[in-house]
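Only one chain is shown below, in structure tokens, and it's the form predicted on its own.
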Amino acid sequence: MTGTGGGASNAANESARAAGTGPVPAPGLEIVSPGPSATVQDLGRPGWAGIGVGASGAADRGALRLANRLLGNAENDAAVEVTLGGFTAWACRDLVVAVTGAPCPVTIGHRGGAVNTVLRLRAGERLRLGTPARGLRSYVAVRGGLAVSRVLGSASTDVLSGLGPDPLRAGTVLDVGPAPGPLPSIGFAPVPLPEPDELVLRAVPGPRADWFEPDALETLLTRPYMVSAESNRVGIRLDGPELTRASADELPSEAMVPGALQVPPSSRPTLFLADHPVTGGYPVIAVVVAADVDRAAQARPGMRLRFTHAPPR
């Protein structure tokens, strides 16, 4: 799995390689175990919805940005998104890495590591991520960024459309680009822990709130829902009170956005995440504000979600 990494620094290196000059990527990490799911993600490929291609990208964009900032990478450089831990990779050479997102046990060789800090991984050592006690998705960034093939300008794996690199598996070797410059002077970022039991997300009424009974929006914004096991990067299926429609009309397909709460015939909402479809034919009763979509991406099955009115801006 080779090619170009994300970010302006790696784009410049790509031009240099095309001209036959400048540093080239080299093997950096070999996947020993991807855990339940691990994919390559950057900040996605926005701007292609007109041809039916979703933006995709990291489910928790803030966590990806933080990992890259700790390492001095461009914020759009590609990293590994790990779902529920269980990830192990072998260092093909000396590397500098950072783990952010869901806080999980980190082991480097035979010594412990920490999340949200700069970690040094010597050639031949293994990086292991245990199961996070809170949250769902962790991010492993490498100084220099992952140099993988890009589709429509992005290295992100879109699990709905199949665009981008294949999901990671044992034996996959990830190339890493050259270091972008000096490391930042700060090597640790204090980050609040994810909520352990209940997550409260701010939402605004959706474009089709009037397709529901008058009390449906109040129900959504006052009653708890549970994250079901049928959730992934496309969206979170929620169990809880039914949201009854007032209209039985068919809705023409219309554009969808991350954070949309679409209500299918089950009358229970689905909260769309990074790999959501570009269009949908079920009404959207509300939309979670963009700043809270990252937090929603850390909600694990069995967690309680509540929605509340977003204050006026």
Contents of the next structure:
Amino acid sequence: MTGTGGGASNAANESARAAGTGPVPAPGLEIVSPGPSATVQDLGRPGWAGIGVGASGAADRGALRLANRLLGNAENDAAVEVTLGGFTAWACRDLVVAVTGAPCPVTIGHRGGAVNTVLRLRAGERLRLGTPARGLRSYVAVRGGLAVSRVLGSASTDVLSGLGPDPLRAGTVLDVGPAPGPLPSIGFAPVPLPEPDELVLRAVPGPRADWFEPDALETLLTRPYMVSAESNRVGIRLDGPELTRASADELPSEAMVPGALQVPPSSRPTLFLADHPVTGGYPVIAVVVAADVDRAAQARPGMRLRFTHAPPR
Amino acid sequence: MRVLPCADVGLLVELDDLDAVRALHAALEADPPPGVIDLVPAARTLLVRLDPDTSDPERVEHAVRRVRPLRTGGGAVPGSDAPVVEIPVLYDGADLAEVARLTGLSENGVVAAHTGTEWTVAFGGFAPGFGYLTGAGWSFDVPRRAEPRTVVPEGAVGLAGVFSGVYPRSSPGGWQLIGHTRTRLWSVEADPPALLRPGVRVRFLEAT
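Could you give the coordinates for the form predicted together with the partner chain, as opposed to the form predicted on its own above?
Full complex below, order starting with the chain above.
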């Protein structure tokens, strides 16, 4: 991932390093510790489902977009998705960064930093993300965007299909692209805190709601579910009341969407996130609206989820 | 046609059969309504994926219902002018005897039927580069294995339902395995990365 080039671009890299900006990507962040899990994500690779490739991309798309907007980047620029904090990286040169998503303690060298603000990181300083008190996924964006090789147009790591860059490890060096235009004049974005104990998600009856006993949908929309530990970027497995099917017919595989609540033979739903399978063979009882899928991506194991019927738009 | 809602991110269009799926897919691909970001065909459905920020599901549904499906007679599909991909197979699969029993053919008869059929990639899914193949005149319906395998090797050639397919990489799987190939089905360095894309025709050859 380290940028290499001909003599001319090496010289450009040198001056880019000195200035913290420049026309070509150059090493920007070296990972010291990725924490429990950290991957590179942009807004994914939609449009390839026909050959079995899912869209992937940031699990909390709104948080990634916000981080990029704060820095004047394109919304689709690649950033680091950090899971449950514990992330440390070292600046190879002067950088401007923003941390969004799950609000975690941020330190730069020995200074404290704040989430949802524009932060300046000098060459040689360390950026540390502590464990968030609420939420699960934080985003570290760098002005200029991460310059990571793309697969089918996206730098996102898809943990289900194995496409995209490897998950970040200690020692991974991430190149950063040239700074875009001027920094936006707003250096802080107020964002509501993720819910601490219980998350209410808006859902609408799904394409196969009629495959279930008549009371199943009501059960889903009135009873609480618990986020199980077997949850990742593919989906959130939920513990709670069983959703009983009306028939045991086999469903021919059909396409899935993010936010789908698919009910496997365990009768307990899985809520699909960014790396969900392109197609699935179990019925979808309900679908969480797009805006709330971002909030679902911040749900931690052990947290309570409730689903409420979304009013039509 | 039934149009089933998927919140603000999609419409799942349920159709009578695969030919109807292909025809609607071809028509929408040629002229996608505004806000449509992907079309995902499957056996009896076509998912119309919507951008929740820019699309209006109701307007897209009207457009989908109005569209004139692109029928391309004889089971041919969009891209049927594509060349035939030939895949040499060593028919040594662990389930060949079971498939022979299920179909009432001899093992040689299974091989003859599989190599004698012209297959077409109907749709993708399951894994990058996996294509669900349907065969003109292939009349067998082979149930999946009762117990899926935890590991199916890359290149394994299998049958399930009315479909045949080749595992692009090692993965768990429940298809009945009849052989294997060394042909590479997926490479991100290749353009396009998948050998088997919807519409591509496939002929299996017996390798020895």
